[in-house]
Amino acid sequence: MPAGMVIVGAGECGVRAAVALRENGFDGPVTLIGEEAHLPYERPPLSKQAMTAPDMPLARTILDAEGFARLGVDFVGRNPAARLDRAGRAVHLGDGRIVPFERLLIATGSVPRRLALAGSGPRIAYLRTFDDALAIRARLRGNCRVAIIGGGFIGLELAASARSLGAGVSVIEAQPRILMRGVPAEIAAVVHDLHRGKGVEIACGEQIASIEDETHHILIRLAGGHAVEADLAVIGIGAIPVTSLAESAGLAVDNGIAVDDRLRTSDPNIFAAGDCCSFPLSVYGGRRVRLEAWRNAQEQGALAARNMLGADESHAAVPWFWSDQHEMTLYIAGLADEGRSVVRRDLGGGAFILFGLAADGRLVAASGIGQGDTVARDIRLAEMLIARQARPDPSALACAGTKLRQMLAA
């Protein structure tokens, strides 16, 4: 078998890389290796449409079998990579197959962080795969009581979905507030009140003392003495990058597989992209970050493919993220913790944007919330201003009548 381009990880990032290799003219062998039985599928719908669809949902495929055939990409599913032979430039698969490579991309993503206290059982769930979503969906019914441990984006999206189906929902968060990572407190407060108004119970600053799987329910005892009974406990306390393949091969790891701004690992023939890697962000002075976001996976997959072909392009994208929360949608551009001062722009109807400014006046973050796409366009323009390291007038940022496009043009 001739060596070609090999991608380990058949998620958004890996599929985007395979497509980009062909789009950029590579006509040699391309192999995409995945461990799930399904064709590659989108993950954002798992906490939303997959839960609430009236009929049994189907995985929303990124590329179907005909698409792989048309591109001439060899998709190997249900066959995880077991070992990486750097010296021999080959990937050893679980079934014994050996796939040689000229260049390799590791796009293995991340997996849910486990809660040791929870143990395992049919009433303990984590949400990462389509099969996970189906298992949770099967237990959601009108009189179901769901406890969600962790007040992050995915847990809250799932809370909204479960509540829309009539389930009773309790969210337990160890931190002082929900959405501690990357969302300003003002926006977190809006999301908190929105969920409470929909009947979701939220307990913040609560440590879990024990989780007991009783005969007919889950009993979650909190350190403060309160107890929560539930028919299902879904644990969403963060994700950890899948780095075992890289680590066993001796590649550098630093909160994910460590790559440079070209997405190269410590081996110049091996690249890493998406949730599994940490990389330097030039717009923040080379600060090393790891992002778990749909668009980042797409962008890095395409960039890694180009650089595998010798493009030598640096990663210059600004982080961007969105989340649906009941009828509201929040958007984030940049890194909120980079801001030293915050300017608020009210857009009416409860929608607003918070702009984060660095000490030198640079715009470094923008976070907004509103119904539907109310704030989407302005967040996109703010993202472009962040990329240009613009220093907009704070008073102009605060004034809804001053168009961000004008600032961009200036």
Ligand SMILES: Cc1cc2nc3c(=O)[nH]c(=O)nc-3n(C[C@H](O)[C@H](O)[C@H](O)COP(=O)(O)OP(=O)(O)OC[C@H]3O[C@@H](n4cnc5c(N)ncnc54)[C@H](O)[C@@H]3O)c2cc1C
Contents of the next structure:
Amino acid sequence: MPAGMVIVGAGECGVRAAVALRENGFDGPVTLIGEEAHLPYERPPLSKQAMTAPDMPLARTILDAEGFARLGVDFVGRNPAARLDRAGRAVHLGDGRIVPFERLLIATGSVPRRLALAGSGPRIAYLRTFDDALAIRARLRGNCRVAIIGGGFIGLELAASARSLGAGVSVIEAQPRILMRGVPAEIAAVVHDLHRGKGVEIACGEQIASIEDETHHILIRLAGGHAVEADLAVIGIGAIPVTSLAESAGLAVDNGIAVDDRLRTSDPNIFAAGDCCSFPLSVYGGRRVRLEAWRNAQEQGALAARNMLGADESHAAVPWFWSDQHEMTLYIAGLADEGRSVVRRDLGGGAFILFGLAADGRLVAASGIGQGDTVARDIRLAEMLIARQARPDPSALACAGTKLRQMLAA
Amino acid sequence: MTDWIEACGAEDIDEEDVIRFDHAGRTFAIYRSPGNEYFATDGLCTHEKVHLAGGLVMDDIIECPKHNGRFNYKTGAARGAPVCVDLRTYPVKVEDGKVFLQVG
Ligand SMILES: Cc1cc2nc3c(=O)[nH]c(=O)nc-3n(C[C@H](O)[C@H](O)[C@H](O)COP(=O)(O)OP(=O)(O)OC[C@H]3O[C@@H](n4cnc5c(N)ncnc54)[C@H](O)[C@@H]3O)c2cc1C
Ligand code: FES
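Other form of same protein, the form predicted together with the ligand, not the form predicted alone:
Okay, now the whole complex, with that chain kicking things off.
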């Protein structure tokens, strides 16, 4: 078999890369290797619709068997890449099969950070895969009590979903506030109030002393002296990149598989993209970051594919993220911590946007929250302004009557 | 032949923009192109049933506000992840400064 393009990891990023290889005219062999038992599926619904849908949900497939056939992509499922042989330019799969490659993309994603003291009893859950979601869903009942450890995006989305089903929900966060990472305090406060108003209990600044399995429930003892009793504890304390394949093959790793602005690893024939990699973000002068965001996974997959084919294109996208909680949606463009000053724009009905400006007046971030998609369009336009390194007039940003679109045209 | 339904005034839509139009329990999106032509499609994204009127019109593309899926609003064709199912389009005419839709 002639060596072609091989992708390890059949998530959002890997599938997007496979599609992009074909869209960019590559007609040699493309192999996509996945370890899960399902066709590649979208993860964002797992904490949202997959929990709340009245009927048993189906995984929302990114590309089905017919799609793979149409594209001529060889999708190998349930078969993890076990070893990477760089000298022999081949990937060894779990079942012993050896897949040679000309260029390789590693898109192995991330997995939930484990909480060691929680152990692994039947009442302890993590959420990353469709199977995880089904297991949690099966335990969520109107009268059940769910403890969510970690007030990040996944924990809070799950809190909203569980609450909407009538479950009693307590969120326990070690930091002084929820959404400490990446969300401005003013917006986190709105999210906090939103959850409180829905009856979700949130305790911040609380360390966990122990988690005891009491057969009929679990008891979470907090260092501050309180205890939370629950039927199920879901742990959402962040994700760690899956780097083992790369690391054991001697590729550079730095908070994720380290790639350059072309998404190339320390081996020029091997690329990495999506949740598993750290890369220099050009809009912020090459600051090295690792993102856990859906659109980033898609964009990097497509960019890696073009560069595998020799495009030599630099990563230029601005991070973009959304999160649905109760009837509100939060949208963020750029990284909020890049801002030195903040301008607020109110859009009515409680919706608002915080624009972050750098010391030199450049727009570097925009975070907004509102009912449904109220802030979506402005955040998207702000993203384009950030990409252009625009220096918009702060008073115009503050005024909802001034259209961002006009600033973009200027 | 189905009837033409009056949807809005031609000036109710900015150039290179979109509005939502609800009629008889259905929802549509009406577009005004940069070339000053009018078009109409189903109002909801084929990915998660989000109102496309909250999105951004760029040339002949409507980008969904929710996850940035893209469609060509003139043809309804899905143009980028995560959308893969096309939108239905509807005939539009402008008469006496008013926009009419044939919703069939
Ligand atoms: C519950 C949940 C909700 C989310 N909600 C949002 C949201 O609202 N907005 C947003 O922007 N982002 C959201 N995300 C994040 C988004 O889903 C991820 O950023 C995205 O899935 C990353 O894509 P990826 O392909 O890099 O990694 P993944 O989707 O993790 O895919 C990697 C795949 O590689 C496989 N793999 C790993 N190692 C191997 C191996 N050795 N061999 C073969 N296969 C392997 C894994 O099993 C996995 O299937 C959410 C994530 C979760 C879990
Ligand atoms: S709802 Fe339109 S792209 Fe997802």
